[in-house]
Structure formats: C-alpha cells, structure tokens
Amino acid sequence: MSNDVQEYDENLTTLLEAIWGEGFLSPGGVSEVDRYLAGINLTNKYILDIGCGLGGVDIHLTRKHKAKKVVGIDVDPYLINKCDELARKYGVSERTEFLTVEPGPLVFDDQTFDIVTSKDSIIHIPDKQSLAIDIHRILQNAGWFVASDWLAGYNDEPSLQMQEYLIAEGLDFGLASAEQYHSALESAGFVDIQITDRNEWYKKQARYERTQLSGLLYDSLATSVGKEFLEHEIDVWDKMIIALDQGQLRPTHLRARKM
C-alpha cells in the first residue's frame, strides 16, 4: 500500500464504524462525547461541529443532550452526504445542518454559537493559533469550546516508531502538544482551559481493538472492505500501540470558556 494520504473513503469509514460503532471515525463512541462535555448544558443550545465526519457526534447531541441546533462541517462532501442519512435515519434532520467546507477561516458571523465543540477531527488543522482565534470570535460570550483530539506528546521530533505510526496511517495529522494547545487558547483569550490525557485509558482499549480486528471482526471485514485492506490497518493498530506505549501518541480532552 502506498504512503499517499488516506481518504475516509467507504472502506475506512466501514472499518472505523466497526470498531468504534455507527457514526464514529474516533474511539469511545457516545461514552467518550458524555465525558468530554461531562458538566455542560446543552439543551436548547445551538452548537457547530468542527470535523463532524459521519454524523454520530451531532445526532447524539441532539438525541440525548437536547440541543437546539448542530450544525456539523467537514471538508469531505463524501462523509457530509453519510451525516445527511444519518439524520434522516434517526429523525433529527430538522435540528441538524451539515456543511461542506474549505479549509482556512470558519465562515461564521462574530459570536454565532453557544459552543463550539469536535471530537478527534482538529489534528488535521496544523493552524492551533488560528484555530483557537477563530473558534473565540464566532462563540457567544461565556461560551464553552468542549472537545477531544490526538495530541502529540513530543515538543520537537517524533521517535522513529512514531514516525513509522504515522506513515502507515497515511492521513494528514498536524499534531500539536497539550503546552501548544494551551498557549493557543490562552493567547486567543480563553480561561478556564482543562486538558485532560486519555492516553492509559486509550493504551488498554486500543488493544482490545486489535484483538476484535484479527478476532471476531476480521471475517465480515475482510468481506466488506478487502483482506489486504484490513491486515494494513492491523498493522496500522500494531503500529499505534507502541505510540501509545512511548507517550508519543496522546488522545486528549480539550475545554475553554470565552469570557
């Protein structure tokens, strides 16, 4: 397999789903949003979802939590149009949006939203700074930024094993470090900032993941998606687990209040 950059094309975001359940492209699934957003209200609130991938996040947001409006975008018409099903499919099209977009600027008016929120899609903005800027000036005041991502847990340079994770994963990461995070938001006026590490959490749970891909998994999955497709994410898994194991790789909760 090529060291091209990755789509979320149909047989990833199949593998993902199988792994991390229907809606997701990142580990933890509704569990792992209630946590992040663990102590914030979100009834009758109206959210943007930076990253929303296939959908999960944003209709969990408006099943269980009650928000008023979410409004997801990704850069990838391919995975909107499955967040679009999604929504039809559990009846919260009406309190949902899905947006493609360009990277660069959110295309937001000053002070649109009462939070702002992502699960595991920032990585692949290199742009901390500009982010965190831009996030504070569409949130209404008092509002909260809630969300997870990969971080990296090196300043400088990868080791050689995480630089081995990330080319067999093919997918256009800019990881930052929770001191470059923090030092984004505050700089962009954030307080309250939290980061919380997932990483012992993740190092465990990553590697029941691998034992369901070459286990009960790897039958239907080679069906669907291709043998040679599911033993390179295995290694992709095999791969990521020594990551994780260094404290190179660091799956992260993320939480800030604009004043």
Ligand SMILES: C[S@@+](CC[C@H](N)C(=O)[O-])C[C@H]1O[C@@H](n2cnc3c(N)ncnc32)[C@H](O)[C@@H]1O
The other form holds:
Amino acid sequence: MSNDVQEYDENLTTLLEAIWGEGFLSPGGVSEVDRYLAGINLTNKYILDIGCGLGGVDIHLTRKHKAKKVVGIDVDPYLINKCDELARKYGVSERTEFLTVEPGPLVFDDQTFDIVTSKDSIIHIPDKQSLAIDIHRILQNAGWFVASDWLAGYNDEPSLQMQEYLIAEGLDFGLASAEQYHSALESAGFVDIQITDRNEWYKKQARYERTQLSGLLYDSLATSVGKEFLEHEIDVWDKMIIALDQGQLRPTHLRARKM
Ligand SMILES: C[S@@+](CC[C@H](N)C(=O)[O-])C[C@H]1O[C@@H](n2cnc3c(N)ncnc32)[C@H](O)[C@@H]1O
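Form predicted on its own done; form predicted in complex with the named molecule now:
Time for the whole complex; same chain goes first.
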C-alpha cells in the first residue's frame, strides 16, 4: 500500500461488493473470470493470484475450476483476513493460501506455479516490465499468465477528463497501454500473447452499475457507507463513464505463455 494508507477500506469494499458481488473488488464477477480464463485448463493446477482483494476469484478457481491450490497475494492485511474468512465460509481453506506481501519482487522460487493470474490489480503495479520478468521466472515451462486489468487508451498524457477521473478515484494507479503491456510481456520472453479489449462491454455495464448506485442500491448503501461517501462514488462512476466513452480507460484481458 502506498504510504501505508489503506486504499480498499471497509466503506469502499462494502460498496464495491454491493455492485460487483461477494468477494469481488472488480467488475463482471465470476462470468468475467470465466471469460478471461476460457480454454485454459485449471484442474489440479497450482495457481498464483496477484492482488487477490477479497478472494472471490480464488474461491471460484478452487470450487468451479478445480484448481489444486490457489495462492492469493495482496499488500493489504485487512483484505487477506477477509480472504481467509471467505475461504472458510466456502470450505476451501485447505486449497487456498492467502499472504500479505510487500510491493516489489514476487517472493516465490523459480518455476513454482502452473498458472499466474490477476484480476484488475496490476493497475496498481507501475513497473510492468519488472513484473512480467518476475511472472515469467516463477512460472513452470509452458505455464500461462492469464489476467484482466485496467489499461490506458493512451501512451503519453491522459485526457483532461481521464485525469479528473483518476483524481476522483484517488487510488494509487500506474496504468499502461496495450502496446506497453505487449512489449513488457514479449521482452520478458512470453509467447502467444493475446490482448483482448473489453471497453465496449464495460461502457454498457458501468452505466448499469451507475443506475444501481443511485437506484436500487442507494438506500442500503447510504446506511452502510454513509451518504457523503456514496455520493462521492456516484461522481467517480460519472467520471469513469466519460473516460470509458473516450477510450482512455480500457478494461482488457491478457494472456501469454512461457515457452
Ligand atoms: C481492484 S482490486 C482487485 C481485487 C481482486 N483481484 C478482485 O478482482 O476482486 C486491486 C487489488 O490489488 C491489491 N494490490 C495493490 N498493489 C498490489 C501489489 N503491489 N501486489 C499485490 N496486490 C496489490 C489491492 O490491495 C487490491 O486488493
């Protein structure tokens, strides 16, 4: 966490789970996970999840995809505790392990994992090149890196409206473009790199979420997180929708294979 400030605190996680579903701090829930993993066999695989948040992805990978074990890492011990709780609730504690880590190099030996995944968390890790090299190092030969993330639709300066969105969001983001991701993965040694843009899908989905926030979810969220915070988040959604419409913010699926 930057400067030890807890970014995903109780109010934010409560609001995001209300919109995105139990265990999720990112959009689309389990169907989006299934979409970015389509065609990859996870049965009996040893998997690392970078930025596991509340653990929704990890529970899904063990229960539906029959992973042998999922190790989830996150920089926030509050979230790691929540992951442990969710794993207990769904009876998968023995097939999951959640670890609080420091930002920086991954703390695993070479060729440890069959698959490395991440859902919408690498946006918080600005040095994509070092991360790609590290993921390549800890993957087994022929292992896959399969993820989704928030990408930038620009290579240099964001638009004014994108800047306004980033300021309103207030999270510690380090976005990169599809070209920058491709180059980081390729120079780390990955092959079969696929980058699939999800901007069109999320443009519609974000509008639905915005309607929910000021509609069906409003009263219960105003009680649980407070009206002021809720109004702030509604403003974040309005700004995000403009950034999505401009193509400046691009939810994206990524995959690449180690030879
Ligand atoms: C948008 S949330 C996504 C969480 C989860 N993957 C999901 O889809 O619900 C981003 C997560 O990345 C975590 N994070 C931020 N920097 C990180 C880092 N350097 N290493 C691991 N996790 C990090 C945050 O604490 C947060 O839980």
